[in-house]
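Below you'll find only one chain, the form predicted alone, shown as structure tokens.
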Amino acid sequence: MSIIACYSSKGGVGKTSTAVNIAYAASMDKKRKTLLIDLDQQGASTFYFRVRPPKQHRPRLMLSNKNKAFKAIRETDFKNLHILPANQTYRNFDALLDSMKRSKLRLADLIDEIGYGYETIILDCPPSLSLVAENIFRAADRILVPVVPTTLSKRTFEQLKDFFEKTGYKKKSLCPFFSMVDKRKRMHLETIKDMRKSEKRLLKTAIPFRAQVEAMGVHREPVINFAPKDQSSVAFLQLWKEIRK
């Protein structure tokens, strides 16, 4: 079982679109049984897969009772791809974790309990550097970090690296990649060139800025499925292949 988190403390960088498409690509690859865990209170991944969370789905029940977590898992419209939906009560996730024993390991414990039988688990993470994030850092084998090639997004990634350095988390788990790339913009081209020289962890695949990715909200499905020949779909598939290696 491999655990891949899609994480950034900065919103609007393509984190959820990556999680949704990577999960779909994984499930298509040799029929891997894949579980997407939506940890973001906004529930965008849950929305994209046309899933409604159970009424009694609460983070305390999920973390303290594995049977409740099992029952909350839903099938998507796609074979081999399941989802553990998000809930608006996730806004209190940090406070809940802080009140529990093993507060930085609860998510890893949950995944160990419900992950049996899945080859790949994808985490769609909330955009915050919090106790939830620290749970994610401990649970994930690899952390995909989308970086829009701009000054602020680059700075956000540098801050994340500094946090890992200070807290002792494994920087080797960080897998940054360029997201929402617009080659018509000079800043994007210059930032890509600069970071390629200085950041060895950068993945080769870059996800282009495409209207079809934004259209996922209308189609409510992965762009790879409804527009398989689009540049973004080709890039997401290539990103999955790079991660898989």
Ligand SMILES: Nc1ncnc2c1ncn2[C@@H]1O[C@H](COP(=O)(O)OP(=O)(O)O)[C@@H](O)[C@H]1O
Second form
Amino acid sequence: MSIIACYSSKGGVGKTSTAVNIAYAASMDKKRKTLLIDLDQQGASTFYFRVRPPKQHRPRLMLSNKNKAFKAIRETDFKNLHILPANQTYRNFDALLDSMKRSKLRLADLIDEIGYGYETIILDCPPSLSLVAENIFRAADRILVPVVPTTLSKRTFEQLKDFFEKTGYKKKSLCPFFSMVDKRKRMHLETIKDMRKSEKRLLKTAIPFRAQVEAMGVHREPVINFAPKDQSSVAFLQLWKEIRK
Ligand SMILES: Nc1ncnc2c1ncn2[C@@H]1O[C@H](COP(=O)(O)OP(=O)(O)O)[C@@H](O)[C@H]1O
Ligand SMILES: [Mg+2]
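Write the structure block of the form predicted in complex with this ligand for the protein whose form predicted alone appears above.
Once more the chain from above appears, this time first in line as the rest of the complex follows.
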């Protein structure tokens, strides 16, 4: 089983779009059984897959009772792809973890219990650098970090690396990649050139800025499914191929 997080402490950088599409790509790849875990109170990946969480779906219940977590897992419209949905009660996830023993290992414990039988687990993460994030860092084998090629996004990634250094997490697991790239923008081109020189961990694949990715909100399915030939779909598939090793 491999656990791949789509994480950044910054919002709106493409975490959810990436999680949804690489989860779909993984499930199509040799029929790997794939579980997408939505950890964000906005429930955007839950929405994209047209799933409703159970009425009494609460992180508290899920973490303390594995049967509740099992029962909350939903099938999607796609074979081999399941989702553990999120709702607004996830806004209290941090406070909840803080009140528990093994507060940094709860997500890893949960995945140990419910992940059996899945080859790939994808985490769609909230934008924070708090306890939920530390749970993610401990649980994930790889952390995909979308970086929009702008000064602030680059800085966010530098801060994440610093945090890993100070706290002793393995920087090896960090896999930054460019997201929402617009080659008409000079700042994008310059930031890409600059970071390619200095950041060896950068993945080769870059996701272009494309209207079809935004249209996922209308179609409510992965862009790879409704527009397979779009440059963004080709790039998301490429991203999956690059990281599946
Ligand atoms: N490659 C892209 N091209 C165009 N729009 C994108 C792209 N990636 C994300 N978006 C749009 O940007 C917004 C934020 O993306 P999202 O994946 O939800 O980011 P996050 O999960 O990091 O907050 C959404 O409206 C989404 O449709
Ligand atoms: Mg998101």
